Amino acid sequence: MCKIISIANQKGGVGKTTTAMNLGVALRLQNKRVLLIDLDPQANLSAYLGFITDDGTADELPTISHLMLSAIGQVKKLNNIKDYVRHSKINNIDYIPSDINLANADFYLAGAIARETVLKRMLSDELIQDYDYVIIDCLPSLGILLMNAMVVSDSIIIPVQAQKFAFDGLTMLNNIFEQVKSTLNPKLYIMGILPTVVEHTNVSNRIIEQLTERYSDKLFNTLIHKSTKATESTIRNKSLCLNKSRLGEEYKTLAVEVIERTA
């Protein structure tokens, strides 16, 4: 059965997109079938996968914005739901890209019936039956798009930067999680807290200790360290897991943990 995982944190710069991309490819290397979904209007995951060109424009292929608009009848739905899926040859992974039109989601979903469930209606069995994992890269916000991601997901992974202000926003994110779990998606759970941008400093060490104290049962054993390799990887549109790098190996280790936690 397909497992749907949202990578979420309202705080930006914590490594959500890097985690979504490299965890997805790492799972592929474990012979898992994976679909990535970019649910961020900034479309960083789409750019990472090579969907957006150097001049900032995308081709005419449909995106997650088109898919969600079709759900509420504002644009014509494609005949085949799988036509929304692209494939990255370099990374050997399927994905549904995003674009800037997704920034208007709060507006165009405002009058939609059951607007928190639009994404769930779109990710039908017909679309996800071919995959073991669907990974959603969420935007840094607590709005309607995050609600949609939580409603359709089985679990959440929360990347937390091991730097100052690491805990900013976690309380509000947890409040949204509890609301969704109690009203719309009782099966939803937090799979784990993932420390990212870890350094060999006293600040990083203290943050890891505090995370361990607060979330000992949820904290991943894997730590994702800070490295310029992450930026280089996005420029090449190629996952860290496909080259020899410390970060690539860390994401491969994370993939094993995820498989164990979803077994």
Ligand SMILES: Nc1ncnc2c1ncn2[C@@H]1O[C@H](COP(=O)(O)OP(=O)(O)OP(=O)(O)O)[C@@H](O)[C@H]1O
The other form holds:
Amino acid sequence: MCKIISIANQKGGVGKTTTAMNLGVALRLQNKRVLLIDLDPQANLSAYLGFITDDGTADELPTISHLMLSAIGQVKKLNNIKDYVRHSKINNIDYIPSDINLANADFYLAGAIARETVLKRMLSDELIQDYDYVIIDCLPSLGILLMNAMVVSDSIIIPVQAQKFAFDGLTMLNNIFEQVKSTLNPKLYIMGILPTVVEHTNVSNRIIEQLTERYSDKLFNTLIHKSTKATESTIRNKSLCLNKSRLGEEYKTLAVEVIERTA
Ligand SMILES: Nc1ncnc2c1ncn2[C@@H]1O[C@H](COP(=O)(O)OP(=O)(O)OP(=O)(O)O)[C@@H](O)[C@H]1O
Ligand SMILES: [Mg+2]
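With the form predicted alone already on screen, would you show the form predicted together with this ligand?
Okay, now the whole complex, with that chain kicking things off.
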């Protein structure tokens, strides 16, 4: 059975995209079949994977916004759902890219019937049955796209920066989670809270202590430390797990925990 995992936190820059990419590739290295979905109009994950739109070379290719807008008749849906899937050779992973048009989704979906279930309806069994894991990289906002991600997911991973203001917004995120769980998706659960950008400082240590107090067994054992390798890896369009680095090893350890938690 395919497990769908959303990487979510409406706070910006906490490591959602870095986690989606490197957890995905780490799961591939464990021989799992993985599909990454970029659900952010900023399209950072797509860029990380080497999907190019700036110079026009990938402009004709379908994206997640085509797929979502096709659900409400704004564009024509491709006959074969698998035509939405691209493949990153360097990272040996399948993905559905995003583009800036996804920024209009809130507007287009506002008047649509059952607008929280669009993604669920579009990600047909025919597509996801080929994978063990689908990982959705969410955008930094609490809106209709995040709800769509939560409705289609089995679980959520919440990256939290072990820095000042780490807890900002977690209550609001939990509210949306509870609403989705009590209405459209009762099976949804929080798989884990992932401390990111961890440093050997008093602030970082305190945040980890507080996270442990508040979330105990929900907290992953793996900590993702701060490293300049994270940004370097996005520039090279290559996962941290494919070169020797501490951060890459941490994401590989996280993948083992994720496999355990979804067993
Ligand atoms: N462990 C880390 N150490 C240092 N820098 C990191 C780490 N993880 C991510 N970064 C860098 O921090 C920035 C934000 O990370 P990322 O894009 O993964 O966050 P995000 O939560 O997806 O952001 P957004 O909310 O904008 O989508 C990027 O430049 C990334 O390379
Ligand atoms: Mg991101």
